[in-house]
Structure formats: structure tokens, C-alpha cells
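Encoded as C-alpha cells, the following chain is the form predicted alone, with no partner shown.
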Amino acid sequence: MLGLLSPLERLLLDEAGPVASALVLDAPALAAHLAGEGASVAAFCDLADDQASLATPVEVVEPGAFGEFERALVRLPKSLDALDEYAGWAVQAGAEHLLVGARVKDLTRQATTVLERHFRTVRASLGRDKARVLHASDPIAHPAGWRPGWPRTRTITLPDGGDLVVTHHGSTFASGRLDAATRLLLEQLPGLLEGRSPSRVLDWGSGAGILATWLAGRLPDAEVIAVDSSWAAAASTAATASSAGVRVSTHWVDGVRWLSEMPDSSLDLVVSNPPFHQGVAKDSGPTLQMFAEGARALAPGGRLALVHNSHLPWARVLCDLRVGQVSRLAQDRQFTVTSLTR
């Protein structure tokens, strides 16, 4: 089992020493190893596929369902907000010691500052295999009934002048802000809907649910679906839609797999601000697969609209599918909105 661990996970294991009980976050192989060694282990992963890979004897948990554990072991998430939420979960689970494993190049002083909000003592281990561990101990006592300060809400102003209360967890893309790319796509949606009454709409990679909630508000008779592989995103989407009083069917699932199971010609509109990072690494694979599956699932006359960095060759990729007409709807100094009409 040890051979299945990454160098970072092996360092976390060595730094942890003997472990009787642990909460493990975003490290499924490490959770399986500790459980196999006889530790009492509960684990949670933000990515749906990682969560699905957890199996007995690991206790699979979701936020809010943590028990009591002496230690928490975490792979450093890509955002400081996510680290703050995870550290709060560790304190909530009664962990006296939190270990955060990271690649040396990803560690910043700010990560230590975040941990110091929750623990009195934070120190870094010696590096090994280009990885280090932050040790946080002596948790700061909180009053009875204390809960971590997540999710949070932020009120944004939409391009049409309306306000939207956005809920976001620590790992949610853009931290609940209306990022420039999503704004550019939102500005094109009224034109996309003009003269059309789509009955089934998909927001692929929904993030905090801004696009899905806007569409559900403008299309009250349509089935609006949101999918995201991140628990933080799916939970945020559901909460944002609920706060706005609209119906969005939200799924925490691998988006490509979900689309691949959709029948041909079953969607009238697909919108996306697609990611091209997996964690901290660039990975365009899921987005490219989404193009093919999304185009296949479009009904005749249906449209796929996406916003992307202008340097990415997504318009050419969509043209190469040879399933419809590709057009550029908008472009600014950084982003482009491209549409495929089947």
C-alpha cells in the first residue's frame, strides 16, 4: 500500500508518526493506507471521483458529519480560503494536531497565517522530495456552539443591474465574486435566449451557481441543471439558487461522465466557464471531452456557449467537431465567448 502513496503523502505519513484516529482531507490513498494500518480514519474529498474512491475501512464523511479525531491530515488545497475552511473543520473535529502537506513551490507565508487563525503553534518541517509539511497544534478554543465561518455570502451586481446573493465555500471558484469571464458570458445570455424557449439547460462546471441561477430566473418553465466535480461548487450552487428562490437541479459529479450518459439531442442549451486546471496543474482534457459530449447531447438548433481565455484554440476545436456552426459572440482584452449552434 505504501508504494501507492505520492512522495508528498509519504512525507505526511512519516511526519504524522503513530496515528490512532485521523480525519483525512483530499488524500484518498493516504486515508486507505492509514485505515489499512489499523487507524480509525474518516475521510472527505472535494472532488467527486476522489470521494467515490473511498472505501471500507475508511469512514466516508461529508462536511458537518465529522466525529472526534486526534489528528487531521490534509493536502494543501489550491486556495487559502479552502485551507481556512479545512482548518476550521479540523478544529471542529477536535483535532489537536493538523498536518498540511504541500509541494515546496506551492507554500507561502500566507498559508501559515491562515493556520494561525485556528492554532496557536504553526511550524514547517524540513523539506523532502520537493515537499514539506506544515504542523499546526494547540487549537484555539472557541465558545460552545462555534461553527467555522463557511459558507460565506457575497452580494454581486449582475450585468442587467440586478443583485444576486452568492453563497461560496472555500474551494469555490472566484470566491463568490463575479469574475470577468463569467460576466462576459452573462452579457451574451439575453441574446442567446432571444426568440428561444429552451426546455432543458445545463451549466457545466457551475462554480458558485451564478449562470445557473440567472438562467433559472429567466426560464421558470425550463429544467435547469448544474453539474460540478467539486463538492464546494455543487453545494454553493445549490445554496445560491435556493437563496434566489429558483429551481436548479444540482449534481456533485464528474461532469464529463454525467454528460456521456445523457441521450443524444437531450439538451437545448449548454453554458460553461470551463476550467483548465485540475488542482494546481493545467489540464484541458475534461474540457475537450465536454465539447464532444456536449455537442452530441445538443438537440437540433441547440446551442453550446462558453467563455474562455482568448489564446485558447477552443473555436477551432469546436469547428473540428463538424456538428454545427461556430461563431464568436464577444471578445475583450482577455476573454472570448464562443458559440456552437447544432
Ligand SMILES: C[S@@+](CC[C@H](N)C(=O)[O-])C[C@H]1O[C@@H](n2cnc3c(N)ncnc32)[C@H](O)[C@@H]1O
The other form holds:
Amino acid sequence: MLGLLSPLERLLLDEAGPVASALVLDAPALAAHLAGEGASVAAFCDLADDQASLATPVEVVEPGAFGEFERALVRLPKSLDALDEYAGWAVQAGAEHLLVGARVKDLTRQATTVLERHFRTVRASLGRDKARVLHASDPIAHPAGWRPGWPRTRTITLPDGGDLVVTHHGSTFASGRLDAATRLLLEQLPGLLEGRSPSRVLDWGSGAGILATWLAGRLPDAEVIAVDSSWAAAASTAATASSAGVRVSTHWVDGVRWLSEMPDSSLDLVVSNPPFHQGVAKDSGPTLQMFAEGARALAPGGRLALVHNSHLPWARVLCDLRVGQVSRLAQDRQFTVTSLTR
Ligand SMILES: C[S@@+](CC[C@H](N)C(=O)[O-])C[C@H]1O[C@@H](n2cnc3c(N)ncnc32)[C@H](O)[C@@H]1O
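Form predicted in complex with the ligand, following the form predicted alone:
After this comes the whole thing, all chains and molecules, with the earlier chain placed first.
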């Protein structure tokens, strides 16, 4: 069992000492190990596949349903806002001691500052193998009824002049802002819909749900589906759509697997601002698989429209699929919108 732990999880385990009860975030093998040793463990992972890997005796929980735990053990999330959200959950769960494991190169002084909003004492361990643990203890007492300040909302102005209230969690892409790439794709959507009434539409990797919500507002009779592998994103999409009063069927799931299970010719439009990174590593694998599965699932005449950094060879990759016509819909100094029509 110990062998399955990542080096970071092993470091967290060693620095935690004896654990009777813990809330474990984004460290599935550590949760399984501690529960196997007899600790009372509840765990949550932002990534759908990691969450699906959790099993009894670990109590699998989702935010808002955490019980009381003496400690919280956390793998440093990718953004400081997500760390703030996680630290709030730890305090809400009554944790006296929060341990955050991180690679030294990902640790900044600001991570300590974020934890100091929630705990009086924060210190970094010496760690080992280029990794360290931030130990936060002596939680700051919050007033009765206090809740972590997440999710948050931000009002953005869309290219068509309309306002949209965007809900976002700590690790949601672009923190609820309208990203420049998303904007360029949004600008092309009215043209893409002209003379068409797609009945089944997919926003692949929906983030805060800006594209899906816009599409659902424009296509009230269509089934608009949003998928994202991150809980923070899927929860944000659902909330953004709901506060806009539109119907978006949202799935917290690995989008490649979800798409691979869609029958041939079952989608009329797929839009995406696909990921370029998985965590901190550049990994185009899921995006390339999404192209192949998305093209297969498109109905004849259906379209896949994506925005990407202009240096990426995605137009050529789509041409190589040989399933339809590829064209460039727009380009600015940094991004290109490419479409495939089946
Ligand atoms: C560049 S962001 C775009 C977000 C949103 N569509 C926008 O434009 O604001 C890419 C999104 O893809 C999601 N993602 C990454 N890998 C994924 C996968 N395998 N399946 C589904 N979603 C994924 C990320 O969580 C992230 O929300």
C-alpha cells in the first residue's frame, strides 16, 4: 500500500505523525492508506477520475458535506484561490492542523499568506526530495454561521453587449473572467449558428460555463451539455447557467471518456477552449483524443469549433482526421478559432 503513495503523499504521511481522523484533499492514495491503517478518513478530489478511485473504508465526500476532523491533509492545488478555498473547508471541518504538501518549485510566500487568513501559525518543514509541507495550526475562530467565501461571482460583459454573472470556485479557469481566447470563440458563435438550429450541443471543458450558458440562452430548444473533469469547473458551470435561468446539462467527468461513449452522429455542435496543460505539465493527449472522438460523434453537417494558441498545429491535426472540411474562422495576435465541418 505504501508503495502506491506518490512521494508528496509519503512526505505528508511522515510529517503528519499518528492520525486518528483526517479530511484528505486531492491525495487519493494517501486517503486509502490512512483509512487502511484504521484512521477515520473523508476524502475529496477535484479531478473526477481521482474522486472515482476513492473507495470504502474512505468516506467519499463532496464540498458542503464534510464532517468534523482533527486534521486536514492536502496536496497544494494549482491556484492560491483554490488553496484559500481548501483552507476554508479545513477550518469548517474543525481541523486543528492543516498540512499542505507541495513541490518546492510550486511553493510561494503567498501560499503562507493565504493560510495565515485561516490559521495563526504557519511554518514550512525542511521536507525532502524537493518537496515540503506547510504546517498550519491554531485556526482562527470564525463567527458562528461562518462559511468559506466560495464560490464567488463576477459580472462580465459579453461580446454581444449582454452581462453574465459568472460563478467560480478557487480553481476554476480564469477565475470567472472572460479569457481572451474564450472571447474570440464567443465572437464566432453567432456566425456559426446562422441558418442552423442545432439540437444537441456540447461545451467540452466548460470551466465557469460561459460558452455553455451563452449557447443555452441562444438555443432554448436545444439540449446543451457541458462536461469538465474538474469539480470546481462543473459546479461553477451549473451555478452560472442556473443563475442565468438557462438549462445546461452539466457533467463532472473525464471529457474524453464521456465523448467516447457518445454514439456516432449524435452531436450537432461541439465548442471548446481545450486544455493545453494538465496540472503544470504540458499534455495535449486529452485534447487530441477529444478531436478524434468529437469528430466521430458529429452528425453530418455538424461542427466542431475550437480556440487555441495560434502556434499549435490543431488545424493540421483536424485535417489529418479526414472527416470533413477544416477552416480558420478567426485569428488575433495570440489565438486562432478553427472549425471542422463534417
Ligand atoms: C482552457 S479551460 C476553458 C474553460 C472554459 N471553456 C472557458 O473558455 O472559459 C479548459 C477546461 O478544460 C477542462 N479539462 C481539462 N482536461 C479535461 C478533460 N480530460 N475532460 C474534461 N475537461 C477537461 C479544465 O478543467 C478546464 O476547465
